[in-house]
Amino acid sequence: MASVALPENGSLPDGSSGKRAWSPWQKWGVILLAPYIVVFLVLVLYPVGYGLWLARHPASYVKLVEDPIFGRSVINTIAFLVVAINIKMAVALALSGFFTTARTWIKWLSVLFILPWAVPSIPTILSFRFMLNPEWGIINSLIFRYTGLDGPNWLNDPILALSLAMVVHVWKSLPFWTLILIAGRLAIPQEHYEAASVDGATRWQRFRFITWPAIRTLYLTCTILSMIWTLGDFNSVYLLTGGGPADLTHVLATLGIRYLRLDQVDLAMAAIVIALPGILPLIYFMMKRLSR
Amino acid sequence: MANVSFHAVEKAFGTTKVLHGIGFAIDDGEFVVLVGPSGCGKSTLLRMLAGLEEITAGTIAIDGKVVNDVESKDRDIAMVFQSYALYPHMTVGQNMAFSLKLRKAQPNVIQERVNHAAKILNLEPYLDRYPRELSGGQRQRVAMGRAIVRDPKVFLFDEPLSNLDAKLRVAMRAEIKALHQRLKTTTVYVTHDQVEAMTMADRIVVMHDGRIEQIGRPLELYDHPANLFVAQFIGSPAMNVVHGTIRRSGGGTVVDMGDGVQWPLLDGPGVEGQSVAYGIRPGDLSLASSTAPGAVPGEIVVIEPTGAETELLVQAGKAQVTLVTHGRPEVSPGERVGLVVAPGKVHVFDQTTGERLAA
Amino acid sequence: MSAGFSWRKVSTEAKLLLIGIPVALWTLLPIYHLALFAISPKDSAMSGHLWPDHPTLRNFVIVFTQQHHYLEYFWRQMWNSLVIAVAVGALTLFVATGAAFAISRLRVKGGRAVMNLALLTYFIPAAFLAVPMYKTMGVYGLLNTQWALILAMMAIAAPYSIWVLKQASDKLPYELDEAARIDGASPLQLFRLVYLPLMMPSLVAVGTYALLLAWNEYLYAFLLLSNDRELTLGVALGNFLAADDSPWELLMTTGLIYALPPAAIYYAFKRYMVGGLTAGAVKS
């Protein structure tokens, strides 16, 4: 075999004593990954680490417990939390099924059906607010033009005012939803469902056989980042209910709002460290979920 | 143009060491492949050569210089990849001319680069399409036209006829062979394909688990394999290989299956007793009748006729042996035959190391 | 037997029905509720018709011309919105853009930590973080300049922008880089000449999604900005609630106005916008 004679101890270029400096390509890796540290720094961890520093005292949390609207607004956003996600899933769930069917018209439906998430929260909820406004909103309005009777005072019941901002928020997200499981679905191959046609399967066999394996995951998964979102959904309940009547249908996240409003800011960053066990979880699990 | 030297290159990935030692040297003008199966390291060892891997340990040498620590576009080396990686959002001129843009040459230097490459190619008309637009054999052209236009000291092809239908493949072996005499340019040629590499390399360099197993002229390695695992890697279909024991008595020296199929080895290497791997090429092989002095008895299985030649499985005791013929023989399955073999063209190999035993 | 099934067609028909009226009204609703205000005279608003008597664009004319002092900086808060959505899309393509590349094709160290904080931001609740950034604007002493919401919404916006970006930027062959290098490209030229091109359709989904993101603002945008002439559109319309004589229906009309660039860009982009971002939004 032959072996051509090398230079003992090699030609090895200048400054390459074994182990090379960064190559140009690490080197533009930090430079253009740096912005993003740097806002993560003076942005994120910054702000997280204040607030986590904000909340440091003891009593805050006293005070926090002892104030009769915080056990409101745990009930209200655990009830915000439960009823409209699992209601808001479900019905995106159906709704998927319903867009991939191979209609013109659905098409036409489903570009209309994206609206909700594309336009600005707060001229829609506005919308409803005006809607239901006691005296002059059309709803009432209808009401008594068919019926003679004045109708509820929709948002000045507490239980009322709270289901109607889960309305606002289902009728907010559910496009977005929606969407994701539309992608779920129309990821499944086509053949599954013609060996299930094959061999006989009815609609609803289709779906807990085929439809449901496949996007089961994705359907926890949404689930889950949407606990997470809702959370953060401060628009939904202030736009519409302000937290009244009474302060008696806060969430957590405009009951924060509300004490930095008040100059409480020991109170605000109280309230979101108290949900912070309630949170992680889903956090850890969006993580593992995301990051593989 | 220029010489390109391996020497004790090494490559780990973490703690998995995937090249072990590999030393050999390419002449200036050389066509060389690197044939192994997947898996052997023979496209990580290009990609060294290439500049897109580090070596882990050992010197890889251009034209004499040491390359570990130059950057890939200072090699001065073009390489042709698997997939092509033509860049989509450029023309083919573009993709021709990209890397002399970089370079900052002159417009009509490119201008002039890209055409002459374009024709040597065929790809003139074609200049102005995307690749999208383009058929697999065309973007294949590209690919080389791509690598033409500078002027390399080395071409690295890495598998490049992979992802084409079998007859673009026979034609772009073709082209490439004649690409390369025309250009003579130092070409170093990945592929997993034996039948490439025999039928375009001027050397071979064939690799299994990180190691070298021969290298050689094409012929050499079909006609000399070194080792069982040569033999059985270069050649289609594949070399015959039956394991026995070496019987020297009686009428002449055989190797003893040990099932009462005994084959010849005449005055082939190795000593009374010893267990050896006994090949023989498909086409050393020929028919006789069943009943023929020295023949080795069996019964067809299956009768593959290609047009030109038949393939013929035999089942010759608990071994089943193929024979290739260029005749049509008038046999059929479960017929019973004699295999004869071709004096002289028996390799015999050790059985715990695979070495050839030399004759 | 073609009868039958002709039938079974109808009734399939009818049930798709059944489910697609309800759908269309239950999503139309609130924004027909919105336009309807609009088109009526002041009188006629709060009659509970489903149509106005006398349908007219007289709001949109008082609303363009800022005749009321609720709306006396209506231009000013058009605009405010707009370079704020403008310059949070711009900021946030470029910091993501980098680190996404810088992540994704140059693997530089320490990328993959980096995406996972990122990813973690991302999944902190919104509301939750705005204390804490209100707070911390006050001590940059940034607080009711626009320049803070800027910052806070690219802090919000860049975390899912990279994951987007790196998504799609892992599916382009690796190859590409490795020929751009043989070929001779420096980091910067391989960015700007093959990655950037070749990224163009995320690009445009992700600087829309920032874009939209920000202008739709309102949590932040009503805690980091005070003075009138600062504010958003959106901000402001949340102003109209504080009294109780507002004039609803010059709320609705700008409410209408601010609700059609997001909706059209939205459309404009759709193509890009639901591939490349509910791709990236659940990796199933």
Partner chain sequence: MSAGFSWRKVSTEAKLLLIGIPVALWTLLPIYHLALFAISPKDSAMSGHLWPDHPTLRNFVIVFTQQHHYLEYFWRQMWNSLVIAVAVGALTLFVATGAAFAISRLRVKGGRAVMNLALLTYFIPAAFLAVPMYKTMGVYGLLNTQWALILAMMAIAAPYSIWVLKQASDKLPYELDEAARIDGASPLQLFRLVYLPLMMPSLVAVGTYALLLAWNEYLYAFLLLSNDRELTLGVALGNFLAADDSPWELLMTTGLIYALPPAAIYYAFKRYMVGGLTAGAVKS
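Here the structure is a predicted model, which means the values were calculated and not measured. Numbering follows the first chain given and starts at 1. Under this definition, the rigid core comprises the largest set of C-alpha atoms superposing within 1.5 Å between the forms. First, how it differs from the form predicted alone.
Relative to the superposed core, residue 29 shifts its CA atom by 2 Å or more between the two forms.
The Cα shift for residue 59 between the two forms, taken after rigid core superposition, is smaller than 2 angstroms.
Superposition on the rigid core between the two forms places the CA atom of residue 39 2 Å or more away from its counterpart.
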Second form
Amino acid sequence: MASVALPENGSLPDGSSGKRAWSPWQKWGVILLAPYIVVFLVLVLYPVGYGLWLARHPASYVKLVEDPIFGRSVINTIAFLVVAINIKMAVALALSGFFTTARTWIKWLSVLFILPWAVPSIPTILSFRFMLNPEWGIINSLIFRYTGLDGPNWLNDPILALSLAMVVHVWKSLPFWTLILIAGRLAIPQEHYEAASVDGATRWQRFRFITWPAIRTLYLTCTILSMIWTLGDFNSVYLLTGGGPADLTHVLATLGIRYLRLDQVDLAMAAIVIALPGILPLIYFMMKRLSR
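Please show me the structure of the same protein in the form predicted alone, now that we have looked at it in the form predicted together with the partner chain.
This part shows the chain on its own.
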């Protein structure tokens, strides 16, 4: 078979070039993606890259580890993750069963229940801080009015202050995870529960053999995702205790803010980067479970 030679300018015999022209949909796709790409480069990629560049010196990590506040912050972070997240997810699982009950007053109650998550974090957490003030806070005022005793100094005891920060964190984020688990429960076919009721299954047996197998993956995924978000959450601790007293309630997220206030940017970036070995395995495990 004889081969056809193309002209020297690379065009086809009909005068068109060999390159495929973009369709209007492809052009619009590029136009609509361009703002997102610019925002991603400016607000995500550049800050992350610059932060890693600032934290590149090994001496910063040596200085960070030698700081006694860092060791206490690591312990506080682990305690926050283990205690607060497990309590939050267990309560969310129980409440998701309560709010799926078909009663009118429960539906109205669910509207009030979602308010802590819907309102902004800063004014709500600062309100808790004002209420816990030992001198003129409403909680100690009520204690003195009805008992004649002075209330505790809530935020000046490290263990008590960190525990209250956990309570605020659970109170603020509990409605969101409850809604996620409610959606998981509502996706279970009602016929399964009807068949179990006919067979005489108890409420616990219906949960064990129907509800939990259906939402187990969702529950574990939400737990891991909550751990990732909590590692980067500084509002609950910073707005309530400010890291005090004596910098004993800091977690890794607030420790970076402390170093920034002390104009130690390298230590602030190192405190953030050092949390990555804990975050990356959680992300990998979560994506692996989702891929199943």
